[in-house]
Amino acid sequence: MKPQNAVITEVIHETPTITTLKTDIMLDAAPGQFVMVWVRGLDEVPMALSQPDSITVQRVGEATAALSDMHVGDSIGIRGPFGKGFELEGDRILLIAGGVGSAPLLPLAQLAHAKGVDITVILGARTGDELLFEQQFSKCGRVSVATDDGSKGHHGFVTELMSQFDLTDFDQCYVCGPELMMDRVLDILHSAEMEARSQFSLHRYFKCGIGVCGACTIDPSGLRVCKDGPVVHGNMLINSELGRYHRDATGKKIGH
C-alpha cells in the first residue's frame, strides 16, 4: 500500500487537453488495470496505464491539472497495479474508445496485434485535435473515426459508426470512454445480444483502490469497481446504475 516514488522522464502533449507522463517505473500490468496516483499535497486519483511506464491524463480537475503541468524530473507516488484488466478473447475483436478512454485500450490493441488478432477500432473525440492515439491504433488494425464537430471522420458519435458493422461478427467488444457513451454502446450491444461478449472499463470514485472501503460499489449488484473491475462484462451492467448516476466522495448519488 506504500506508494512507489516515480520520476517523470518524458512529457508528451498528446492533444490540447491530454498529456502522457512517462516515468522511471515499469509496471507488470495487464491492459485495463489501474494505479492510484498520488499528487503530493493535493490528492490521490486512479489512473489507467496507457503503457507499463506511462499514465495518460486529461485536464478536468485540480489533480489532473497538476499532473498535466508536471515537467521532466518532477515526481509522483504510484500504488498498484490494481483491479481486473481486459481479457483478450477470440480472433476478431472490436475496440470502441471515446476521448481519454483510448488510454487503457491501447495496450490491449498492441497485445492483440502481437498475437495476430484481427482488430477493428472505433475512435471518438469532441474534435479532430482531441483524437487520442489514432496513429498507434492504426498500426494495430483498422480505425474508423468519429468527431462531435465533424472536423475529422464521421460527424457524430461512435455509436452511429457501430451501425456500419455486423457486431455479431466479432468475438469480443471492448469499450472505454465517457459513461453516457458507454451506456449507449451497451444498449446497442444488448440489442445485438452481444452484451455477454463485451467488456467495459468503468470509472468510479476510488478511495482505497483495493476493495475494502466500498466507496466504488455499483447498484444493484454491489460489485466493487476497484476490485471486481474496473473491467466488467456487459451482461453484468444491464439495468445497473451505468449512465444513470454515480457517487461523490461522501457517497451521495450524482445524476448524469
The other form holds:
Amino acid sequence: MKPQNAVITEVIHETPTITTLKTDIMLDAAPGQFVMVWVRGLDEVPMALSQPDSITVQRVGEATAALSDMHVGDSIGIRGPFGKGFELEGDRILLIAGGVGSAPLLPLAQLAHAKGVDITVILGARTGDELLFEQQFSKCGRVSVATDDGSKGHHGFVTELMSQFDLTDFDQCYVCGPELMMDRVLDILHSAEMEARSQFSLHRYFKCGIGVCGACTIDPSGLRVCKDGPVVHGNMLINSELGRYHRDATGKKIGH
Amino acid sequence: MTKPDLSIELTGMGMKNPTILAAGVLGTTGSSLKRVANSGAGAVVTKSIGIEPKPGHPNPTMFKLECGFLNAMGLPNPSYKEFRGELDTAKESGVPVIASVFGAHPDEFSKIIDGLDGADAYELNVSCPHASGYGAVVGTDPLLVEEITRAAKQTANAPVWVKLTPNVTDIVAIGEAAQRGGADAVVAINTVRSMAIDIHSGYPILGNLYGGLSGPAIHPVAVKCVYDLYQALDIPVIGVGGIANYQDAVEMMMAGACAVQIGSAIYDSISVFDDVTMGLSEYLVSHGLVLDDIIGLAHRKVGL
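With the form predicted alone done, generate the form predicted together with its partner chain in the same format.
Whole complex next, starting from this chain.
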C-alpha cells in the first residue's frame, strides 16, 4: 500500500523525551503490530502502535525529533499495520517494559484487562520522569517500578524486580525494552524454563517493513523481524544475535 | 507415474530444481539465504555487493502497489570484505550461492569477484535502475557491458551471469554485448524504472524519488525480453520478473528461460520455491513432458 495520510489530532508529551501523536486514522491492529511512519521529505521509520490511532515516539534521531516536534494539524504518512503482534495467552500474565518499550505493551495490557486476565507489570526507566504509561498500566493491574537512578521505585533494573516473583506462576511473559535489558530478561526466563512462554518485541533496522528486502533478519534463524516478528517467542531467541550484535543500514554487524 | 527430474545443469552448475532466489531479496545475511535455500530454492543469489559499505537510499525504500512493488533500496551492502563471512554461511546450505556484484567500472567488478572467491557463480548487476554511477548507468552502454563482462570472466573461477536492465531501447544489443564479453548466461530482467507520488502532499514517495517496479506488473515485459534474448543469443537465458506461481514459471520457460528467479513473490510466502517446483513437476507429468520440452517452446510453435 502507498502511505495513508494521517492528520495529527492530539499531541501528548508523556515524558521529557517521549511524545504520543494521536491521529485521525484508526487502524485494525493487534497489540504489538507496527506501522511505517513517513515524515515526508525526511525518512520513514517503524513505530509501535500505542493505541489503534496513536504512535508513541522517543526522540532519538532526525525523524523521531521531527515527529516529536509536530503539532495538531500536521500530517504524516502511515503504512501498516504490519508484522506479528503479541498473542494473548493464559489467565495470569507478566509484562516487562523498559523505557519506550511500554508503547506496544499498553494495548496488550488493555486488551488483557478487558478479558479479565490477571496482569502484573514491571515497569522500568532511567529516571522517574521517564516512566511511560505508569498510570495507564495501573488501571490494568499491579505495577512494580524500577529506575536506574532510584528517583522512583526500586533503585536498579527491572531484572532485579523479577526475582520478587515466582516466574513459573505466570502463563505468559511479554517483554519490550532496550536490547540488553531484553537479553538479560531472556536469560532469567530461560533459567526458569519460561522461554517458550515468553514473547519479545524486537527492534532492528527496517527498510521495506514488509518482509522482502531482508535488512532486519536475525541470526542464526534468518527470521525477518518486520514480518515473522516483531514479536517473537523467547525460545526462538536462545543463542541468537540478541544482545550480541545487530546490523546497520549497510548490513554490517555492530556489536552491543 | 514417476516424478519428473527437475534437476538442471546451468552454466556447469548443478541445481536440484530450476528456481533461484533473485538478487536483492532476503540476501543481506548468510542465515537468511540459508533459510530460503532450506525452503526449497534450487540456488540463491546474494544482495548486490560493492567495493565500499553503502547504507542505501533513505526510506521509504519499498512499498507494495496493487500491481507489484516499487523499490529504491540503493544497493545497501557492507562491502565485499564484510560480506565474505555471510557468503561462507550461505554456502553451508548446500545449494549453489551466486554472488551478485556491482561496480562502476571493470576493475571494481574484478576486485570484488576476487574478494568473494568461492561463490558458485557471479551475477553482474549492470541493471539496477536507481543507483547513481552504478547498475543501469553502466548497463545501458554495450561497450561497457562487454568490457565489464570480459574483466569479470578473467578474474572469476566460476561462471559469470550478466543481469540486464529492461530500461533500454533494445535489450538484445546489451545481451549480445554480454555474450561477446564471454558471459556464461544472461539474467533478464531487473526492475522497470518507475515512480509514485503521494497525492496528499505532492512528495514523491520513495526516498530516492524514483525506483524500480517488480512483481506481477512486469511479468509480460520480462516474458518479451526473455523471448527476444533466447532468439538472439547462444548462451542460456535465466528469466526473472513477476514470477509468483508455476504457471508464470512455465510461461517464462516457454519464452526461452532455462531457469527462473523469484524475488518479490516471497512477500506472500517463502515457500514459493517449493510451490513453484511442485506445480512445475505436476504440470510436466500431466502433459507428459520433460523440462527441455518446454524451454523455448513458444519459438518452436511459431517456427522460429
